[in-house]
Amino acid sequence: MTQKFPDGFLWGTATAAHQVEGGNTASDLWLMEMMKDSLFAEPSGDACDHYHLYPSDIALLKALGFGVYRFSIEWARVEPEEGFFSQAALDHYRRMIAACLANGIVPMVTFHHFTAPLWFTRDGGWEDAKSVDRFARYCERAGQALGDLIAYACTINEANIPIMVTMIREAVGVAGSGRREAALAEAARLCGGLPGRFAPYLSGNGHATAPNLIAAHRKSYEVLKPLVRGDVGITLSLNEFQAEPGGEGLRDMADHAINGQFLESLKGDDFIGVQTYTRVRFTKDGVRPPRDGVELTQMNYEFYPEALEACIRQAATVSHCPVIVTENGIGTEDDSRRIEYTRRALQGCLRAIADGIDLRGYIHWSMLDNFEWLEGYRPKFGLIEVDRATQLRNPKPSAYWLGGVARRNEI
């Protein structure tokens, strides 16, 4: 049986740029890839080239039958050193928006996607309440310059991940926290920090940096709102978080701690990206791992499409705001797996649809394979392949299979 989406559903696909463009040498995690004992798995280095080769993978975009990027500027590149704005990393930028309307794309742009630049992870990162006020400056900056071409706006991605990372960590316990610990002072040492001031988004301490986050969007939310020409919100990173008897407590503290304190100060945004990939499961003891035998995928995550259907409700009755899904998707070597799960997570979003959220995009991640944070290139998120020695792209069966959906507007 077919099934409509809404006229004028955004259909689409994600990058960010310390993920897919390589090189980006002025951020906070090339130091750290590149340490003699770094906790990656590998360094980004040149990662897909997409720095340059932009113009092609737009235009195989458009080929596909997609009709919006969702891709990231690096903060990293636009203020190498603070105060200095580059005007070359600006005007990259620009056309590179460019290229997305010149290819009938909507381009979708997310001001911080994980990656700062050193200078500001070296005196204290998110952790520190002057980060409020730097980040709406760059904001101010890159929109004086990009606004007037940006349809849609994301301050910062997933800004309630820090949090999320930092309680998994306490949840279960010391256990490799010293090399963390080791790693950060290192750090700190290469590029002549103070021992405990060197402070990476998804590294530090969660709890210092949820205020100073939920701050910096609201103040760049006002600066980007009259500058951009299309609407301005955030993402999230938002699990279904689930409780079997005795659970119901841990599981509704995580849920204020990661998900309601953010969602609840969204209130009047344009939009809220909803980024979901799996369920979470509380006992009374804590974290459930997924059950023996369930279909895990390369991240170790429970294969569970339907958690995106509850984040989409939670997100739109909480924050009263309309939805985008800027993320969804799944790392796996099986293709046909990727299909399953984007089909049955688009039935979860028709079925909010139908039941009258207010739900008007999916944004699938990713374009491209690309590197994976600190577990390098083995994952495979990708509806597009890359030989990384040659950057060759090979569009996979899913990439024509979601973009035959886009086209027809329907499943």
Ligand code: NOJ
Contents of the next structure:
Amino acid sequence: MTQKFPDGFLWGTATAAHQVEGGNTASDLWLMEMMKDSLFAEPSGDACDHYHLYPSDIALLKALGFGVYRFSIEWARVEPEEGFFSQAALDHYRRMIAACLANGIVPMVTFHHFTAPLWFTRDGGWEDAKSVDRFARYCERAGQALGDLIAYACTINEANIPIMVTMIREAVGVAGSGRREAALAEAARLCGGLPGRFAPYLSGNGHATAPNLIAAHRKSYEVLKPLVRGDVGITLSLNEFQAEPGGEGLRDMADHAINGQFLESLKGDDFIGVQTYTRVRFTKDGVRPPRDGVELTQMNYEFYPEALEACIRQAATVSHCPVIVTENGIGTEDDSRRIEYTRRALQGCLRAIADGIDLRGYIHWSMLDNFEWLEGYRPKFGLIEVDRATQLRNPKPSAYWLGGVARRNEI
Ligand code: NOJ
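The form predicted together with this ligand is what I need now, so please give it after the form predicted alone.
All chains and molecules follow, beginning with the one already shown.
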């Protein structure tokens, strides 16, 4: 039996600048990837050379049947030194957005997706309260240059992930933290920063960064709203938090710190971007790893596509904003599992819509196999395979399948 999505439902795929563009040399992570004893499995290097290949990539998305492309503009390119804004970089992104529009693709632009300019991270990153004004100033300049063409703007990608990573680090204890601290101190030394001040987004202290990230979103929303032609929102990393008997207290505490405080701060935004990959189960003592024999993805997450429906419901209920799924997907070498995962996730979307939730779109992570941060290029999240030697693109069966779903607006 086929089931229809509402008219005008958005269908897209997503990427992020650092993960696909290549050569992001003014960024904080470039330094951390290239240094001796790096925490990264391998450097991002040329990535998918999307910085140059975006015209054919966007045309391919169109040919496959998608209607939206979510990508990020790179702060480290736009403002490589504090106060210097690169007109060339802004022109590049304007051409990119124009290429979307010329192909009939709706552009959704993220202003911060994990990476930042080295000067920013060297000087405390998001741990420093100056981050709020620094980010708003960049948004203002980029918004002035690009906003008239932007249909959807996401201020900060997964603004709650630093606190999540920090709380996991605290729960798991100090294992591995010596290596992390040594890498941060070495990075600080290499860029002439003070030890203890070098704070990349995902390695910073989430307790210190959370209030600044919330304030930065509020301020950048106000800055971008008059500059952007369309809607402005934020995206959050929402896993379904479940409790085993006795684990409710811990679950609720973690849920408030990681999800609730962010969702509650969003009232009045144009949309909330939901990004879901799996569920997390709490006992009274902590997080329970997936049971033996349960299917795991390449990220060691439980294969659990039903989490998306729960997270859409939570986001809608707590934030009162319209919802767009801005990321959902799976790291796997077995593309048939990607189709199964996505089909089940979409069935959950339909159930939420049937219950009256204002769900406006589904954007799959990711368009391309790309640089999965610390894990390097091993995890395969792409609908489209990328030959790392030749940069040739090869759409997988899942790309044709999801493109067909998009075209017909039904599963
Ligand atoms: C969320 C992040 O936004 C994205 O950068 C990452 O690659 C995917 N999840 C998959 O882990």
